[in-house]
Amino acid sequence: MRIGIVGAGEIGTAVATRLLAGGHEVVVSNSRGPQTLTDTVTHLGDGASAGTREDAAGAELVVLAVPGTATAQALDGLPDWGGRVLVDATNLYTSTPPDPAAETSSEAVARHAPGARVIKAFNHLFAATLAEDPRRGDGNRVLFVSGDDAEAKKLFTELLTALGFAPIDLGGLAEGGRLHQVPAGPLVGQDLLRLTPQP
């Protein structure tokens, strides 16, 4: 699958380091334009590419690294993305305790990204957690996933279980996104294994 990914800090490049190592393509683009990321994608090796926002945002799977209070200049002005998956990473960071009755960073993302189907995920592990190799010794990784389009939400997993993460569904973006968002998420920063069934 060749995936696209807007924002090229932390997160971006271990969300892309796991892709690479799955056989995918990625496309990382940032905000000062692809000649700044020739270091990265050179460190990323084979199948990575540098490109304009653009570019990464036509990928038939984007994923949106972003700090949360960058998600308008990210997203605003790209095209309808026609129901394409956008998997939110993002984390808004602020001191204001959280209103449990605004709308989730997810729910942010969706409405910057007119046609999308938004997924949340990525976002609650630290980028050195997340660059490793989620296959441990005796489990897999668990990674969280909300949304509100469960086909996509299935794409999704399965391409998650097949880089090896163990996938844990947690519902809709509001209701699952506020379990894993910053800062107020219950499941932020808990680095689980799913063990595997021994016989």
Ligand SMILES: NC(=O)c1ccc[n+]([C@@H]2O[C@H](COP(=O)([O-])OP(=O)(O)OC[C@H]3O[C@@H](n4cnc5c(N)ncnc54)[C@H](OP(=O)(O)O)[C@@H]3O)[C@@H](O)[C@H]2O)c1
The other form holds:
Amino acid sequence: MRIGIVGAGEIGTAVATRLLAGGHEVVVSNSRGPQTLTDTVTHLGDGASAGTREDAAGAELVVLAVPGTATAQALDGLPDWGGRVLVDATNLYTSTPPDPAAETSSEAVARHAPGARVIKAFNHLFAATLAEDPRRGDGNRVLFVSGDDAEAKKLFTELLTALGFAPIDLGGLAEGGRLHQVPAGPLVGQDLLRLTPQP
Ligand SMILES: NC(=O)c1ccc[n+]([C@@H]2O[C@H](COP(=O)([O-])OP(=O)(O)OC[C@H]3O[C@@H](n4cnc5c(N)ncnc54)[C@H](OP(=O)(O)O)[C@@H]3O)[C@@H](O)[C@H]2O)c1
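For comparison with the form predicted on its own, produce the structure of the form predicted together with this ligand.
Up next: the whole complex, starting with the chain shown before.
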């Protein structure tokens, strides 16, 4: 699959590393243009290329990996998503305690991506941990996934499983997203293994 990544910093390159290891192609982008990503693409290796934000966001599946304060800027002005899948890896840190009744950060992202089937994932672990091979000998590293579209989640969790992760579907963006969003989600930072059943 050709996967676009908007935001080519720590988390964008960690996700790219795993996708490339799984045989996918990635197009990475930032706000300054592909010419600023030459070293990043060289470091990522075969299968990686740099593009504009529009190039990356036009892919079959897109990962958003920009600072939480830059999500609107990164998404606004893009064409309608036409049902394509947008995986929101961002975290929005707030200085005040979160209002439990407020929308989740990924619901806010979805408002800026009309027509996208938004999934929240890749946000609950440090980038360096996410970049590691998720097959850990006696099990597979757990990744949490939430989203409102069952078919999109099925496609995405199959992709994660093929990469060696153990995805856990937490439900919709509102109820599931609340469980793995910063700062108060109880699953943030939980680095779990799903153990391989022993015969
Ligand atoms: N680092 C972690 O361990 C970690 C773990 C889990 C989740 N996260 C979340 O993942 C997101 C990214 O974190 P990070 O640590 O990878 O940040 P980072 O290293 O600062 O990278 C951010 C990337 O986004 C790009 N960017 C910024 N504004 C943009 C815009 N308007 N349009 C397109 N690209 C833009 C930046 O490039 P330019 O400035 O050149 O445009 C840069 O490539 C954050 O929301 C963070 O909370 C991070």
